[in-house]
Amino acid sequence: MTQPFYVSPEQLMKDRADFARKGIARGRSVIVVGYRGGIAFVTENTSRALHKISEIYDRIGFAAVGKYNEFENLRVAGVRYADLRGYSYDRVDVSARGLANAYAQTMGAVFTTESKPLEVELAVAEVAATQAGDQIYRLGYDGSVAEEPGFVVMGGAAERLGALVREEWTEDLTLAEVLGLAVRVLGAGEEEDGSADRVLAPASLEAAVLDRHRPRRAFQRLSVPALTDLLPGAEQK
């Protein structure tokens, strides 16, 4: 009788984590950043049908990197969770914190019990009446959840791009200023391989905002003409 192949729990978790990180690194980075009037979401995405940024509920937005089919299933589940909770209790009872906890339980269970982890990383953001009340949560492939003050960068180059955002970001930036910052960071080249900075055209971007001044539904997508007007020196291509 042959002995079953043994893999230690530590090695199994490490292999799953490495697998998930490699899948996430293949996708384009996403930046979620607060500004004076709300929270902005920006990523490089030429598709007008396959969105990486979406609305979940009245004042809650969603962004993801990784495998589209996996994070789209999570987005749909989040919308259903929010709708059910808002219908069963009250619309004000639907919060980004509650949604982040629900996502963390699902993603953590998949990571520990399924043969393949989810190759996704999520951000859930909620805009409040004041900037001090805004919330941004980052969820890892293993179900880990963290509240990020001010901004979050996801994707394979998150650490490098996050450092670039940190150098320039302040709470008092306007929408045009945070969009310009996000676009510069997304197009930044790597010093290690000598790659040059890229200039990203509005047509190659997907962007949206949670506008704290909009009544009830704060989420609004930014069209290519709107991005062209907001980004200094941008040309529509």
Given for the second form:
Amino acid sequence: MTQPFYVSPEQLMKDRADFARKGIARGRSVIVVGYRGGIAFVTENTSRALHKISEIYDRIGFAAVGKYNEFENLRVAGVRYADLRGYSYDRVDVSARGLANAYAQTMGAVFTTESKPLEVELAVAEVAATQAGDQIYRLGYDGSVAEEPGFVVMGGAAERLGALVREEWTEDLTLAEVLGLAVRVLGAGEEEDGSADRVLAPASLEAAVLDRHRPRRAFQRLSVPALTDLLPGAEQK
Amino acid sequence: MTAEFGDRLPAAFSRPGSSSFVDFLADHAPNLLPGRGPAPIGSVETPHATTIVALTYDGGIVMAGDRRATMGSTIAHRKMEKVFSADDYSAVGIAGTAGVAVELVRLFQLELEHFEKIEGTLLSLEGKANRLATMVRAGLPMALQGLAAVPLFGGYDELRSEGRIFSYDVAGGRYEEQDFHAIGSGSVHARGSMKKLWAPGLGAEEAVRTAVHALIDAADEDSATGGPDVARGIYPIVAVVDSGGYRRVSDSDLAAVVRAITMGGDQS
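Write the structure block of the form predicted in complex with the partner chain for the protein whose form predicted on its own appears above.
Below, the chain from earlier opens the complete complex, with every other chain and molecule after it.
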């Protein structure tokens, strides 16, 4: 039997990270962004059944990029985690922080112990009574967690699009304004002069909000007609 | 269980195939399922919930329950709630041992919400009714020890565009009821009352009046059923479920209905 080649731990981790990062960058971006009345989730997704954005619990939403089967599995685990927590204690005892922790442990464990890391990146957001209490967590394929102030852009050309959102975003935007911003950013091409920009039609978007003012279950999907109403400029540009 | 939260989520959390929270509990934390573990030996005296009525009308159902819980001849609670929304399009009322019944409702509500979140769509009304039957049957060992609870379930069936009512027995038998039904200690009197007052083609307001009337009649004859307590401002819980979803009738509306019935000016 031949001796296997020695691979340094640094190299091993780097290879895994490169592999995961490549998988994640292949898909389309998701933007999670706070506004005055809550938190909005927007992505380009023509499917009406295979969601990248969904409800986890009363005040908690979920968004993901990467491989569908992998993040769907994590989503279901998150719903089970939250429902079990709420059933054992009380509904108010389910927090995004706890869920982000559970996800981080799971993704970190897969990254170091299994043969293939998860090719996904997640965002977990919780809406509070006031905007100052809102939380948005970003979870990396290796189990890294970061609480992001205001907004998160994941997947695809995340860094470039993130910079575009940072230029324009302020915390007192309205829902229509953040949706407009998110759709503009998602359609932004690589050319500086805007020649490669696309205009995304409401039908090609998947969008949802965690509305601060809704009682109990804050999560609500935005249908195509609702999006069309909220994005009046979409057709003209 | 808490120790597991600090670490990687156990395999049961990501096992594919089931959209049922009850199945997940049975798999991962069976100790949390109601009615598990050894049934109590001997008898305990526990609060009992009493009369629930439900009736269909043109376009939906009305479900109503009195507010009294009794323990033997004592009134255990005056303001107990026994009618709940199971989800946006259905209501569930309970009679029997209060502790067991409330736990059953809590788990049932969660079961429906859990399915909705995982599947992205609501269960059919028939599916909900069947699910509840399975959960009632799981409580049979407790029922044999005297801790029995039975629900009355009703909702708006979006596939048929009409309201439907289902009753259950402790063994999980599920029966679809026509027109109206009542459960609990005052059910005989309530059913008699509805037999006279119910008619096909009722409107929502008349249906609410009929339900409240039936509860008043039951409270007249049955000591375990509490009538509307005008002095304390305690009114029955009355829920209407139609194509617009579940809504509770406000106390001020009920006060007017009760006044009309007890003043004798109204025999609907």
